[in-house]
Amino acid sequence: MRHLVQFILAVTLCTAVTPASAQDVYERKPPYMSIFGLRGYKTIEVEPGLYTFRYGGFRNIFVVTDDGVIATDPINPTAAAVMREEIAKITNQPVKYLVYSHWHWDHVLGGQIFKDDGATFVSHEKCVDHFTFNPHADLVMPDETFSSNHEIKLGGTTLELLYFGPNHSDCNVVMRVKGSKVLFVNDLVTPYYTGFGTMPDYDPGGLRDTLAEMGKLGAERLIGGHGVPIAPASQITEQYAFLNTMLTGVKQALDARTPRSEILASIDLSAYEHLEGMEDQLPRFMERILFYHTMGW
């Protein structure tokens, strides 16, 4: 057994595009700081039209069809030029629409390659102020915005756009091919880690909602925007139960008035000792939902 997945680690290194068949290899836990120093690049086939394209450290998707592809996330210029070629080795189509997740700048960078070859970009509407209040010379401004959930529909292919409110930023979506069990899930999990314990616009209570309503998506698989190309959706439910521990467990210490440099340690997180990022990112955590619970933001 051990050969056989020798052999097929080295088969997928050197293919450009990794069948879907893989995907027991991929979906082991990965050291940490692989998620985010990776080098290199890789496109990986999800399922029949469904891809996931990796450029060192930073995932996105994008969908073939008939008419045209439906790519996301250009993640920076050079990456988008890569995604590019690796989208021209699949097929001939152009790329049609090109959808930003989110609006931080380490994933929606770099578009105009896209742009310039007549792409539609597509964003919900709360990304447009982040993209106004503080511009970037290599974003490119959406062209269709929408406010609530969405769906882009092409080659008789339908890509849904789900909002769930303000979580990891105020205009996260969730995507899906319609009929597919696997969630692009950019940032708001990642698997087999932590996630980061602090963000400007982060809102913990947000997030653990919109965890809790992806539970209840149907899906088998996900897709995010850093680490393993594919996991199970019970990373899900992980995420969301760690997540729902550290908001309780800051607020019971809250009420018990325990001292501010003893709260994690009241804490019981045993059931989490495995994902990565504790040993960093628990003490932002508790920075950051001490102020959710005392300032409201």
Contents of the next structure:
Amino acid sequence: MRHLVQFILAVTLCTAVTPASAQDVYERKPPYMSIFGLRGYKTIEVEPGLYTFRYGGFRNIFVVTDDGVIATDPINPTAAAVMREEIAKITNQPVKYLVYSHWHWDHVLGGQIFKDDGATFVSHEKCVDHFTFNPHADLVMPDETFSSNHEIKLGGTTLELLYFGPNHSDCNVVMRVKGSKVLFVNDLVTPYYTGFGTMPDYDPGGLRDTLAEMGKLGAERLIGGHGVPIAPASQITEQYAFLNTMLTGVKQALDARTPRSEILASIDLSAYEHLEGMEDQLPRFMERILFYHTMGW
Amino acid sequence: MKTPSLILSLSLAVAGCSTTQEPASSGPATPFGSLGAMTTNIGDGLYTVSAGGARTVFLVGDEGVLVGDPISTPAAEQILGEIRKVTNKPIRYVVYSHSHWDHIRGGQVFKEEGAEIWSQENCLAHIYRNPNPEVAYPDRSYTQKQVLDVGNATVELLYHGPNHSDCSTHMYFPNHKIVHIVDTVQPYAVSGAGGRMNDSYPKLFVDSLQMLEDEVPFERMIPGHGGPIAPRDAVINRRKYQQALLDAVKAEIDKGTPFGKIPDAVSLPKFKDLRGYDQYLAANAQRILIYYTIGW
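I have the form predicted on its own already, so could you send the form predicted in complex with the partner chain?
Complete assembly follows, chain above in first position.
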């Protein structure tokens, strides 16, 4: 009930935070929208207590409870400051937890203002190795880590952190408010996108396995770390099918001794022509899969 | 070469890790790269062999033989044949330069001769996570430094941190003042693998080569492709190129150049004579841009 009151107050007092409407659930990517070309910022309430905040081309979630807020990826110092204001428009509660979805700098910088508010920082333990190896002045180190699945309980709400092994990085987690059918899947699924062509610590086979497991979670909708606010869970299936087509297609081309310059053309990708990145990312994506099959990483 | 598919995968591996698709500089050239083994006698028991699109080394001591990468099963058989032209001593050790399959397949050939396989310990995770039937698991690993002795002939296995991979061994032969560096340095060439070495560590790369230069009095190097031998300056030049690339991309970011335009905006005229400069500079810069964006 208090969620509802907060929700009504938020909508009444502040038009910057909007409840999710049908048009926020994108069944396809609008042709005018470039996934990384978005400007400004926007907060949307996805369902009671669950919000998605976008700053430029980057997106996170936060969960508002009666006892405080669980925030995720602060993105960068500027974005974090805006997010803090956005949260303050919704609740007087402070950010009690800040959870990193994975370790890449384009999502995790700028947490200090939440640290100053007393937030506990949480990540998968493998992220810490990267943070240690690649220090960054704008990065707040996690206070708490975990090695497999993990739960954060606050104000009667439980945020589940689901770990599936190496995929986009080796410390990505899928987040889900317990009982919800919405997943936050930062960089594991970027809706209607091929995926970035140059991904250093990317494990293509691991990501395929993860997408298969994610497909079993019974989700209905998902929130990615870039692009449209909310997409149907069928994006998991589509991304699995696309990645699987690339992995098996490149392997078959190698086995058939197809010259490297002809491998891409040998794979039937007609079902994926609507994905952003088919022109600029696909050749590098293919190259990445080729190295996976020939060099073992 | 035993099967066509192996020939293809080798040629792809060459294309992947060296900066051009030219065949290795020694060994007969074919449309598929360098076939047949070509051995160079460096002297004092040290040899380097070009086979299967890559280059490895072997060291003959009083008590046995140490081999670097086996490269692939057919290449390993060729390398064993080259060793047997020189000595009948037992193969005591194989040392993997790192974990990439274009260098470390075929170890079984030497295991059957009684060799013990070594790698830097970080390679184990990669090799176990992505098993390949042609890649034999290492028997032993080391963390920072390991000296192996085959009888009045030693090699120092040195780990200088992440560079081309996170488990690359610099094999130093103190009697010869030669270091064998696989893939981290291709002499006087820009960064390989289509210019976007995905699991390389762009910034730590510089630290690693600096550590090698500071700590090891090597005078020459043997690379993992092409070759057979290059002066110490090739290492220094590669480190300087990497640093210049890091600096140039950072300067564009600081200037506010749009991300999509940065790879083509970078120009390093001091390094324009490096092999692959025209073809791969933008791809190299794009990889550095990713480093500054995500930290890897």
